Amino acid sequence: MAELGRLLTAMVTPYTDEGAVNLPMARELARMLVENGNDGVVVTGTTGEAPLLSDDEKYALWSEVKQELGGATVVAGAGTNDTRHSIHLAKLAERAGADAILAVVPYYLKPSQEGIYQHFRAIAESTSLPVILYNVPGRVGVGMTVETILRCAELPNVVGNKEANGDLRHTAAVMEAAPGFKIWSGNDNDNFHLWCMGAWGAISVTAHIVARQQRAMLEAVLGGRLAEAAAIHRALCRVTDACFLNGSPSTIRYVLRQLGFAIGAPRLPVVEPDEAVGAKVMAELRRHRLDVPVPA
C-alpha cells in the first residue's frame, strides 16, 4: 500500500461556461497545485462539490486527474449517506486509479455509532483501496466518537481520518490510543495545532493559494522549528477566515475566479459571494502573499 501525501488541497470542480465538467481545466488545475507544493489533490470531495456531479462525472474527473497526476496523490471523494451507493462509488473510484478514497460520516440520517461502524465497515470491505475517513459533524450532523474512530482503525484498509470536528482533546485521545492511524487536518486553522500533535497532514481548502506557505509550516513543525510554523500559522488563519467568509466550496471558487482560473461559475444551489462580500475578501487576501501563479 503506497504511503499517501501529507499535504493534499480538497480541489474544486471546473465547469465550462456551459456548467459541463471541465476535464482539462481539472488536469490543468491538479497539475499546477502539485507543482505549487501539494502532494496531491481530493477530487470531488465537499468543495468539488460531489453532490452536484453525476456518477459518471465523479468517474471521469478522478481517471483524468490520475492520468495528469501519475505517482502523486489522488484520493477520490466517494463517500454519500447511502452505504450501497458508497460502495458503488469505491468500485469506479478502484477502476478510474485512484490511490484512496474518502468517505464521509452519512450525512442527514444522523445514524448511530453502531451504524457509522457498519456503513465504514461495509465501504472498507468492498474495496482494496485505502479508506481515509471523514468526521465532520458540522455539515454531517452527527460526529464520530472517539470508540467509533478507534473501531474503524482496526479495519485493515481504514488508514486515517480526516478531523474536521476542531476538538483537539477528542483527536488527542484517537492518536494517543492508535498512533499508527493517520490523521488529515480538515480544518485549515487547526493544521498548526494539529500537526505540534503529531497529525499526518492536512486536506486544505486555501491550500489552492497557499501551499506553499503551508508546506513550510509544516516541514517546520516536522523538524522541531515551532516559532518558524507558528509564525506562518498567524499570518495564514486571516486568509483561511476570507477564503471561507462566503463558505465553502462558494468563496474559493471565487477567489480562483478573481485571480483568473477558468473554473465557471458553481452550480446550484452554491452560489459566490455578493458584491460587497466579495471586495472584502479579495481586500483581505491581497494583503498576503499566494502561492499561485496568476493566469495571462
Contents of the next structure:
4 protein chains.
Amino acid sequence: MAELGRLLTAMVTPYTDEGAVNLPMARELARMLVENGNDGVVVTGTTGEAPLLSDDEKYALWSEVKQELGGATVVAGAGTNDTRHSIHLAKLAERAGADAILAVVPYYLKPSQEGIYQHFRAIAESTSLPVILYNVPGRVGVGMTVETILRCAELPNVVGNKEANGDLRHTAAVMEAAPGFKIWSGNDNDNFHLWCMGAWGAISVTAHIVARQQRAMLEAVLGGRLAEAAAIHRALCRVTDACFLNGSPSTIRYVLRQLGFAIGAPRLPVVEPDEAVGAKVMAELRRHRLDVPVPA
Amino acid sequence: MAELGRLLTAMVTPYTDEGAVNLPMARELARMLVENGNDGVVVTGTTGEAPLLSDDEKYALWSEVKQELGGATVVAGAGTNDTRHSIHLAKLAERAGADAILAVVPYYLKPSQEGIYQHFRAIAESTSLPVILYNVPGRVGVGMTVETILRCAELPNVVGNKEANGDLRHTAAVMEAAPGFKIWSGNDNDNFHLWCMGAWGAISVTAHIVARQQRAMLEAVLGGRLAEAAAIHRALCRVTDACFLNGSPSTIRYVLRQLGFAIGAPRLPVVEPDEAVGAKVMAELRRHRLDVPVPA
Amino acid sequence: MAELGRLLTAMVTPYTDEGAVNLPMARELARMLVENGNDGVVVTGTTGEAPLLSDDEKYALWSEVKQELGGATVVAGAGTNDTRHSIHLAKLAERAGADAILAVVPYYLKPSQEGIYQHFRAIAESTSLPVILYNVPGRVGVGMTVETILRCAELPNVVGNKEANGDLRHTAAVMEAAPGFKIWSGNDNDNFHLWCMGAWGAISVTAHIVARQQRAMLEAVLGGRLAEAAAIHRALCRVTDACFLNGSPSTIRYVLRQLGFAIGAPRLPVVEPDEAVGAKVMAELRRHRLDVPVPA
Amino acid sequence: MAELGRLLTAMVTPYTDEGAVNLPMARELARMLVENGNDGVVVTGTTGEAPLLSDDEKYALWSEVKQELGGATVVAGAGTNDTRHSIHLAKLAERAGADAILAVVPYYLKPSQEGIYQHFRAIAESTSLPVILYNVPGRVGVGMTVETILRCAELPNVVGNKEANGDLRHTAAVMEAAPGFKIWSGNDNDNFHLWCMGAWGAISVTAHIVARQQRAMLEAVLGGRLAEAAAIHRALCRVTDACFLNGSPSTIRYVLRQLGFAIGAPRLPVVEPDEAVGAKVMAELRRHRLDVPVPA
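Could the form predicted in complex with a further copy of the same chain be shown next, to go alongside the form predicted on its own?
Below: every chain and molecule of the assembly, starting with the one above.
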C-alpha cells in the first residue's frame, strides 16, 4: 500500500454560476493546493459538502481530480451514515482511481460502538483501497472510544483516523496501543499538538490558504525545532478561528471567493456569512501572509 | 389546516427477514399504536431509520400507513441534511397523503442559523402540508436558537417544533413569543415538564410500548391533576432510560422483537444491543405494565 | 421537627458604608421578605456571601434575624468545604436559634461521593437541627449522585436538599426513592418544573423582588391551575435571567441598591455589574411588576 | 525577582496519627521531591488540602519547608475565595520566607471577570512576592478569559499562571500576547502539550512519584527530542489517570501511603479510595518505574 500524504486539504467543491459542479475549477483548485505544499487533497469530504452531492457528481470529482494530480494523494470522501450507501461509494471511489477513502462515523443515527465497528468493517471489506476513519463527535453526535478505534485498526486496510474529537488524551492511548496506525489531525487548531505527539499529518481546512505555513510547521516539528513550530502554530490559530467564524464550509468558501476563486455559491443549507461577519473574517486574514494574496 | 394529534409515536420501520421494508407489518404496527392511545404516528423519522431507507421505500411506507390509519395523524419524516433532497421528499409525502411532514435541522453540516432558516423556508414553500421542525442538537451537532425558531414560526405552514434540546428555558422563551406555535416534546423524559409548561404533545419513542400511560399522563396534566401525572412521569422515566440504554432506535427495536413483533433486524450501522445489555433492558421493563404483555 | 417553609429567600448580606455587617438592615430586609410572601429566609447562604463573613458575623446575623422574624423560618447557611469548620458553624447556628442549617457539597476539593457522605454525616450528627443539603455542581465542581443523596436522606435529621444541578431526571429518581425527603429548588428557572413534579419549595434569589409572584405560582401549581402557573413561570424566567446577568450575588445586590435598599457594596471578590450591564438588568426589570416599585 | 523553578510538586500535607500537621514529615517529603528532580514545591496548594488547614498550620508548613529546602523554590498556596483572607495569607507567606505565592481564582462565588481581576490585583499589591495565578474552572466554577489573564499579567509581580483549564487554544492566545508571562501546566496530562507550545513548567501532582520521568520529558522537549518526549508522555498519562481515579488529593495520598510514606489519613471531606479502587490504582502503578519502589 502506497504511503498517503501527510498534509491534505479537505477541498471545497466548486460550482458554476448555475449551481452545477465545476470540474475544471476543481482541477485548478486541487493543482494550486498541491503546488502550495499539500501532499494531496480530500475530495467530497465534509468541507466538500459531501451530503449535497449526487453519487455521479462525486465520481466525476474523484476521477477528474485524480487525473489532474497524478502522483499526489487523492482521498475520496466516501462515508455517509448509511452503511450500504457507503459501500457503494467506496466501490465507485476505487473505480474512479482514488488513492484511499475517508469514512466518517455514521452521523445523526447515534449508533452504538458495535454498530460503528460493523459499519467500518463492512466498508473496509468492500474495497481494496486504504480506509481512513473520521472521528468528529461534534458533528456526528457520537464519538469512537479508544477501544473501537483499536478494533477498527486491526482491519487490514484501515490505515488511519482523521481525529477531530479534541481529546489529546484519547489519541495518546490510541497511539500507544497502535503505533503504526496513522493519525491525521482533523481540527486545524490541534495540528501542532497532535504532530508533536507523533501524529502522521492533518486533513485541513485552512490549508486552502496557509498550506505553506502548515508545511513549515510540520517540517519544524519533525526536525525538533519546537520554538519555530510553536510560533507558527500560535499565528495559525488566529487564521483557523477566522476560517470557522461562521462555521465550515461556509466561511472557507466565502474566503476563497474573496481571494478570487470562482467557486460559486454553496448549496443549501450552507450559506455564506453575512457582510458583517465576512468583514471580520477578512480583517483578520489581512493580518497574515496567505498562500494567495488578499485583495485590499 | 386540520389539527395534528398530540401523542404521536415515532414508529420503527419493520423489515422482512430478507431486509426489505415490511409494509404489512408497518400497517399492523401503526394500527396497534393508535389502538393503544396514540393520535397517530411519525413514519420514517429518526426512530424509523430514515437515512437508511430509499425514497421509494419512504413513499410506500407513508402511503400504506396513511391508508391503514385513515383519520389518525400520519406525519412523514421527510427531512435530510440536503435541502434539495428534503424538498423532493416533501413533495412525495404530499402525494402519498401524509398529514404533515417532520423536517430535522440539517445534521452533520453545522449550518449557520441563517442556513437553517433558509433550509426550512425552502422546504415549507415547496409544500402545502403543515411542517413540523425537529430540533435535536445532540444528534445534529447544532441547535436552533430561540430567534431562529421564531423566524421559522412565521412561515405560514410551519405549525410547530419537535423539541429535543433538553433546555426548558429555551422552550419557555419560544412559547412566550409564539403562543399558537405547537411544541411536541422530542425527549420522552421531558414530556411531563413540557406538557406542564403548555406544550401541545410529544413525538415519542416509548409510546411504542407505554402509550396508555403517556395518554393518562397527558390527560392528568391537562386536567390539572399534577400528583397523578408526576407519579406516572417518575415511573415512565425508568422505562425511557431502559429504552435508550443502547441508543435509539437500537434498543426499542430490540424490545419490540422481544415483545413478539416481527420487525426484523435493523439495517447497518444500527445493531441491536448484545445479550447482556438486552437482559438489563428487559429486566427493567418487566417491572412495568406495558401496553403489550412482556414474555417471562 | 417543625415544618420548614416552602418559599425561602437566600438573603443578601447588607453592609454599612464602612463595610461592616449591617444588622439592623438585615432585620429590615428579612421582615420585608416575609411580608412579601416568603415563609422565611436563608441567612449567610451563597447569596449572603458566606465565604466572606467571619463566624462572629454569621452568628450575629442568624441570631438577630431569628429574633426579628419570630415564627418564620430562618435557615443558617452553615456549610463550608471544611467538615470541621462546618460542624463548628452548625453548633453556632443551633445556639443562635436558627430553625435549620443549609450545608453545601464541599466545593473546590472535589471529594469522592464517599467523602461527600462522610461530610454530611459528620455535620448532621453534630447538631439537633434539621439539615438541608445543597447540591450545586456548577459552583462546587462536583455533584451528588442519586445514591449519595439517598444515603444522606437516611440520616435522621437530614430533611431535604436544595437542588441546583439542573437535572430533572436526577431529581425524579430521588423523589421516587425517598418520597418524604423535601426538595427545594435552587435554580429559580427550575422552580416551576420542580414544583410540578412534587418538590416542596424553593430557596430563591429572585424572591428578593418577586416573592408575591413566586407565591402565586406555587399556589397555582398546588391547586392544579397549570396554565396560570406556567404564565407566571414564563414571565419570571426573564426576571431570573436579568438577576443573573452578571452572576450572583453580584447582580441581585445591584438590583436591590437600585430599588433603594441601603445594603452597601459587596465584599471582594464580588463586585457589582458595570453601568452598561446594570442598565440592561434594570431595563428588563422595569417591564415587570416587582414587589418593590422600580424607580424610573 | 529570582527565577522560579520549572518543575514543582503540589505537595500533599502530612499528618500525624492524631491528625495534626506533621512538620518533620513535610520536610522529609519536600527534600525527597527535590532530590528526585523537582525544582521545588508548592506547599498548601489544592493537593495540600489548603481549605482544611488553619492559618497557623500554613505558616508553619511554609516556614519549615523553606528552611529545609534552602535554595529550592517554595511556593505558598495562599489563595482562598475571600480576598481579604487571601491578602492576610500572602503577608504571612512573605514573612515565612516563601519564594512566591499561588493564588487561585475565587471558587464557589462565581465572581465576574472584573471581580477576579480586582481579587488578584488586591492580593498582588499586598505583597512583594511573585504571584502565580491558578486557573482551574473545573474546581472553581468559573475560569479566567484570555483578557482577564492578560490584565493580571500587567500587574508587576504577577509572574505567571498555573493553567488547568484544558483549553490549549486559550493558552496559545495568552502566550502570544504576553511572551514573558510564565505558564505552569496544572493538569499533568497537559504537561507535554503545554511544554511543546513553550510553557515554562508544571505544578504537578504526579511528580510526587514520577519526577524523574517528568524531568526527562521536560529536558527532551527543551532539547527538541520530540519522539523521546512523546513516548514518556504517553506512559505518564497512564500514571496520571491512575493518580486521579478517586479524585485528588484522595488518590495521591493513598498512593504515597502505599509506597511507605507516613503521611496519615486525610482530613474530611477528603477520604481515601476504597479497597477495590485502591487496588486498581496500584495495579496500574506497578506497571511503571516510579521514583520510589512499589511494594509488591
